[in-house]
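Just the one chain here, laid out as structure tokens, in the form predicted alone.
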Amino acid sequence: MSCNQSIDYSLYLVTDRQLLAGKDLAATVEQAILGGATLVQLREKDASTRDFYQQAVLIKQITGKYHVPLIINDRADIALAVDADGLHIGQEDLPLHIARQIVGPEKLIGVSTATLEQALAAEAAGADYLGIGAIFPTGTKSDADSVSLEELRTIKAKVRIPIVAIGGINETNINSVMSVGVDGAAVVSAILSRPDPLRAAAYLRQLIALAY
């Protein structure tokens, strides 16, 4: 991916409509971007294809407005349909080389990994970045494997592509994650479930800046 070096992964927002407590998703994403979110992954595990597409169209309008990359979780067809900036896949999703054939060489592909072996395999297969986790217990991804900070540090030392830590990251523990030297922290509830997403994102950005 030729533009991968220019991507700012530092505050990576992953969506989950179940955490919005009545807030509008598009408005919440916009507030998060205004607060400092640098990248948005649209994750719709339970939506129909039509609903996922319609949400993706709305979120693409907002991320495009602020020149923030949009990544689509799991669904290569949705990523192509809205011309998203990339696709994020897990260990049980399409093989990376097939996903690359579908979305082409210009779009980012991120891969969820939980071990050094998975991370090295994804890098070798051409992943643009890795999502490593879950670092802390999380209620938003019940099937996530646990990864210690020491394991995260080891993976960071062994791979050359950007690494984003994910899983239970919030304002109380983001410093410990960023101190490992990862390229970013992926957050879900720490922004989406807060009554003021802009303020929550801005505070996390402050903590990330201090960690660097």
The other form holds:
There are 2 protein chains.
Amino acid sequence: MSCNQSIDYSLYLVTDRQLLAGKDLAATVEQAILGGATLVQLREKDASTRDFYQQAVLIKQITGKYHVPLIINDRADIALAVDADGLHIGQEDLPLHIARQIVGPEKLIGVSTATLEQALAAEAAGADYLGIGAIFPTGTKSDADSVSLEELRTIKAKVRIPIVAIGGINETNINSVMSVGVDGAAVVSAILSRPDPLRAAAYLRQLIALAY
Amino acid sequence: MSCNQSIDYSLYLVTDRQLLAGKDLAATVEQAILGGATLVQLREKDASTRDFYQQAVLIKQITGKYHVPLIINDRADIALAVDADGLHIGQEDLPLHIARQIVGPEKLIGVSTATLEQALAAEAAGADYLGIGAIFPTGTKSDADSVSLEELRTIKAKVRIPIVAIGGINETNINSVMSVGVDGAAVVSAILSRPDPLRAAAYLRQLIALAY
Ligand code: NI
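Next block: the form predicted in complex with a further copy of the same chain, after the form predicted alone:
The next block holds the full complex; its first chain is the one shown before.
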């Protein structure tokens, strides 16, 4: 995709194969996109490089078909290998300036942050967007720092790049998050672990539209 | 290092932090180089990307100081991040043609192979050298296929790129491996787990010289 195109971060799907309860990842991502997911981050925690690469090839076929941006978690080599639209890094991944050297100026780089200090530092270092959380308790990231809605509001007020809230967001609380004025909500189990991911995504999308 | 420079594969050290028995990795690598290791492959299996990157920065300082090539196992992003001399990939890592696209034409790419078929395929696909094994049983790679000295001799006769034998090689058997005419022997515990890595490397180097 072209870098001038503006990115819709509103319903940001983060994958986790452990939450699929037997469903196929690529099919589930396709259902999520058909339901309204606006961006997909492929996250693999224990996969071999070959397995991660092969998943990325499959998911890229889906995101490409629907012109939805694909972001790769952690691995700059996989982002390059499948020519993804971006890379998402956390505090345990490559330093941002090194990641930028590797993926070049065209790819989005998102950074996970949990404090205003980290957020301002990532913005200054050239992040394209921030993932802020964990907003609510979550089972998917055990070491996640927690960020209150008040802290989220403060960060949103002081940072100019797009902000995506993450952590335990689902249909019961997405309104409170979007009301802070963030650019998007990242969801994992609220789509992936649902029996009907298309319907789950569509409902979240509707709640987001109502919150704006 | 210059790409025209010919690489000395003869005593090829592969790292494994689990075998250090409390010794420091960078200090041990330095001792190994002072003892005669001609090339270092940094291999990390369970490290975070940040940890792997930081280890690579430290080891690059050592290999750079002594003008010994540094090869990164599996991770093309780490190889780019520290501007290593090469990348080593196995059958569970990126496909060779994708790895080449990512690291470019200048970096060495080595490929782990266990059969003549795999060796010829990797050579045809542009590998710069091959790691062949496991020659002897080893505790460091549980799923390693085994390759006999006779198979190693056959592969060496049919392949033109340099061949490094790997798997359970130590001071008691390195002579039998080098006698096959391979370009080098890769060692792990035969240097890393020894109380005096410099002396261990120097002795292996001597045995290699005698075998040629
Ligand atoms: Ni060179």
